[in-house]
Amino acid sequence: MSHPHRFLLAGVMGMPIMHSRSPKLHNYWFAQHGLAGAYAPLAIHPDGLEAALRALPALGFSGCNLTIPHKVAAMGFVDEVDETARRIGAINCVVVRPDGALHATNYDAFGFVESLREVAPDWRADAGPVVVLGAGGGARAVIVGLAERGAKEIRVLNRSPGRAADLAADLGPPIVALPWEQRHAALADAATLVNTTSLGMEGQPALDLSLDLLPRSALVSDIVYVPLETPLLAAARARGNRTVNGLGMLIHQARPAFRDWFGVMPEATAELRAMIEATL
């Protein structure tokens, strides 16, 4: 799509928010398609997030990612916000619509299920039971993009009970909550495990879990990509596991944004992966 009378904008709003890669990904989407145009960093305090999200429009921005603590605080500044970020229960994508209305969706749970088939094309959420470690709002992306794609059967286990608990009874079937202290039983005949806690990620303690039940046929992902191979990733990809990180994610969340604010619906591609590798 040609844009020729106008300098193309869109950012990511959050705070703090110098740390995040998303600038580097549009960018060099803007760069490989040709067009002119910006991403920019967008440090926006609470307290100013709605006079910021109403601004877009008159700065000329097409829209905006989200990204903490502003994704669930959004929902009520915008126009429209669709089914799937609804069930989410958060967004993290903003479409400035023609008339100046802000439409609103979450590409969170596109995002996960995109990475997980890059890595394995023949992967189907409907293969077997799925494992989902924590209740936040990760989980809750990953589990909507599950269930979108047809899984029958997901066992969600969190250190707080009460949270996955209160998500399977939100979200409905296919989700069942399981306690804790079950995480190693439940991988018995898992045909997918995700992890979506923080444990693992850099900084944190290592994720206790076994996984000698676990079929090595069953795919392991993390949706952490600090480190790109969390403790959990090492020990499934030794087993014989295959095993997905969270860059994946990252990346393929950011496509169909892309797209919708400029008509392009731009590739994941090996040299993009290398430089955002090249700065974690």
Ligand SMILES: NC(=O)c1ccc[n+]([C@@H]2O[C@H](COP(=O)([O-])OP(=O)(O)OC[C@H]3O[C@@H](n4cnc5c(N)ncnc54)[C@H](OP(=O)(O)O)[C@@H]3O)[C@@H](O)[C@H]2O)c1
Given for the second form:
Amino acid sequence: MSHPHRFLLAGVMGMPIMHSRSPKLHNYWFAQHGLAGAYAPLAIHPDGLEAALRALPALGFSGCNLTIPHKVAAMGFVDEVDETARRIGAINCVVVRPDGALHATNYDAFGFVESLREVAPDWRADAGPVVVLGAGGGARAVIVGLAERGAKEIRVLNRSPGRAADLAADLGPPIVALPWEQRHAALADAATLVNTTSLGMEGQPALDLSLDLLPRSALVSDIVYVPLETPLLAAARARGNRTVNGLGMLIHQARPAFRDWFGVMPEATAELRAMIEATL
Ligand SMILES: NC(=O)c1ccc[n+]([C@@H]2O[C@H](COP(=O)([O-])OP(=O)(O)OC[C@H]3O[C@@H](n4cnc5c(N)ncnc54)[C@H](OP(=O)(O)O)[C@@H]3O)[C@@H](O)[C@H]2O)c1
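Alternative state: the form predicted together with the named molecule, after the form predicted on its own:
Full assembly next; the chain just shown is listed first.
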């Protein structure tokens, strides 16, 4: 698709923002598709968030992504929030409509599910119980993605039990909250295991989890992507489980945003993945 009369614009609003890999992803796709455009890191203070969002139409932006600390607050400054984002309780993508209205969604759930499907095309959310460790922002997106894909039982276990209970009460079936102490036993008949805690991330201790009871057929995913192979994924791989690292979620959430803004659904190519891996 060509846009001869318009320079295409989008960006990511956050604070801090210079660590974000999103500009690399979108600017790669501009070049790959021969589109004249740019995607910028936008350092926006919380006090200026509403004004920044409302300026998007006048500046000719097609939309923007939102990251820490704006994903929840921005919901109050847009005109429309879709059902998926409402269930997650946060937005990560704003699309400027032709009339200037701001439509918001959250593609983290899509990104997570696509990252599993890329590695394991035969994976199904309803193949058996899913165990999700953690109940923070990342967990909510993962759980909504799994529920939308038809998971029949999602066990959520979190160090602070109140947060898991709130999440289960908020989202309802098929989500059940279990005590953190049951995390080893909860794996006994699991078909999918997902770590959404920050444990295993660079600078953090490893997740304390025995995989002894986990079926070898289970798919094991970690949404942490620094390092690419967390101690959990290394242990799972060593015993024969298929594993999915967190980089796919980051890349795949960006694809439908680019499509919504610029009309082309871009691909997560091996070249793009290697380019991002080189920055980790
Ligand atoms: N791949 C991607 O695209 C993607 C997207 C989002 C997030 N992430 C990654 O996911 C991780 C979590 O992000 P988030 O936004 O969900 O963070 P968050 O909202 O702050 O949640 C952090 C989670 O980690 C748990 N946790 C932290 N320290 C712990 C410990 N010592 N023992 C047990 N549990 C502990 C917290 O439990 P409590 O509730 O008890 O504190 C909570 O469940 C980060 O590494 C982030 O980079 C990746």
